[in-house]
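First comes one chain, alone, set out as structure tokens in the form predicted on its own.
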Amino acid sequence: MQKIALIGLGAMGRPMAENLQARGFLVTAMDISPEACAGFEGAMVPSVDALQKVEAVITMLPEGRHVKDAYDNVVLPGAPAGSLLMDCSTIDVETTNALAEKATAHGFYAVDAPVSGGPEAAGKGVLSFMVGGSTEAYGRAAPLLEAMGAKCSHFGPSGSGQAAKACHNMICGITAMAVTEGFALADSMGLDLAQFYQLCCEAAAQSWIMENRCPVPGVAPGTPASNDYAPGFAAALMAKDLRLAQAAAKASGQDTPFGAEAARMFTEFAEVGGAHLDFSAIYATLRNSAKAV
């Protein structure tokens, strides 16, 4: 039975840990928050001593600074050399590459494996992983990825997974703005929004965002909009991911004007009170602004 440590029991990390347990892995779950640890048997505050016999450490944390802190203070000094270190957080490529280089120098196998699918997919064990790292490291990670997800794409060396995630999430953010504006325009012209939704789902405007994050309450049952915009994927996280995409664009010299505008709008929405709502809640701000004119 392979021994795994998973650091970060948030909306994504907890179901990932539960799926690993359900598939026969021996999981030591860790989080700095006692509230996050509650209800997960054996969960504890991250500890160097608790990592001494693990074969892999998975991190699922909010930002690059949190991952760096976990690596510097717990993971690198605690885990046995030769262990697999797999970061599933969505962070910047620069930090990812620096941590992978440090991990490799200490005798670890390192992969970056950010995810797509949100808490729903995490709970069902059908996440999509975008992976960066050596072929050997990816091979070691594969059984864990298969236990938590339905799709795994190995894009190349360290940092490639985070690069793919940045591009993917920029597309999602831009698409979300297009869907939001389309419904706002349809509403302003008096269209039946349920009928319009059905049209879009069966025509060229169809997308995952359209079907799963329709921003109008009551139009699509089961979406955050029909549940008081309970996330889903919080607007603050969308804003963060879009800013990461902009940082990647700047580093690579690629102009991304639509991505920049999506990053600006979601960041502004998060800062004025929408941070903990699903990102589709930005629709209410856009539509209300139009009605006030």
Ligand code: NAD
The other form holds:
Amino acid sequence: MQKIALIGLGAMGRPMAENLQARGFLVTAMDISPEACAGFEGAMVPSVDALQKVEAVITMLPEGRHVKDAYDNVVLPGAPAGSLLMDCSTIDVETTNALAEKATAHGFYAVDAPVSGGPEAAGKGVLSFMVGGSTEAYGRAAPLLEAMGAKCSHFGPSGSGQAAKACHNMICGITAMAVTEGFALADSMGLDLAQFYQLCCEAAAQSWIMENRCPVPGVAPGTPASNDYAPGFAAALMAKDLRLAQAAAKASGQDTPFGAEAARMFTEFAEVGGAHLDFSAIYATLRNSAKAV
Ligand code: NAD
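Output the structure of the form predicted in complex with nicotinamide-adenine-dinucleotide; the preceding block shows the form predicted on its own.
The next block holds the full complex; its first chain is the one shown before.
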């Protein structure tokens, strides 16, 4: 498979497209924003005609409504039947299943393949994929997944990739709140935070979030906190993913009280101006709300 289209040239889609191009794929890149298209050779606003000869279409868009819009107006009318449709966006399971059903009925192979890993991993082709779709569709997706990712888990039928992603990111969001609260308390009790950070990284509190997203500026070099909270992973995306997990929890009847609280706190933080900062910037809100009694 060589000719592919990639729709959505944002923080993730552009480095994914560049990585695929570097690995020999012929990439037709599309985005509704002319600014997002700038600087990528041949990039264009979404076009039905330009999809007619592709073998696969990758979408990397913000939310379910954007993916639905692209599928209804461009992908399904434009791409040839029999081609592979791979949605790498993080969206709700319900929209994923509805679009996969429609795509399959039109003769396409559909997979949901949301990712873990940010723009840097996308550029290097070392993302982690969580995939849902039929065995046949997954088989067709394999060469693209190998080109874009270091790890890939096929969870089962359509929607199961998004289900895994919702659960995975809920764990990350809850962990982020735990790490943030731990550092707020450590600071309020006058501990040396650099020493506390070292301890946690080598003891039972260790996690990827602990090691890479310590929320206090100046404690861990190379973290967003030590770089004015430049993302990283923006608080708006964290809030969105936690709300997706809450929707999934509601639909499946499972109580997730920690997830619900993390969703509430990150949504509130995003709404009061933190949306474009790294999620670890929520530390200032939490630390300042600490009151001595
Ligand atoms: P982004 O906002 O940077 O980019 C989205 C792009 O989609 C924009 O350029 C926008 O113009 C374009 N777009 C919107 N609607 C469109 C349409 N109908 N047709 C064509 N283009 C359209 O978003 P991002 O950070 O690249 O994230 C994309 C997806 O990946 C999201 O679902 C996000 O949750 C997920 N994700 C992001 C990260 C990250 O670190 N940024 C990590 C893992 C997963």
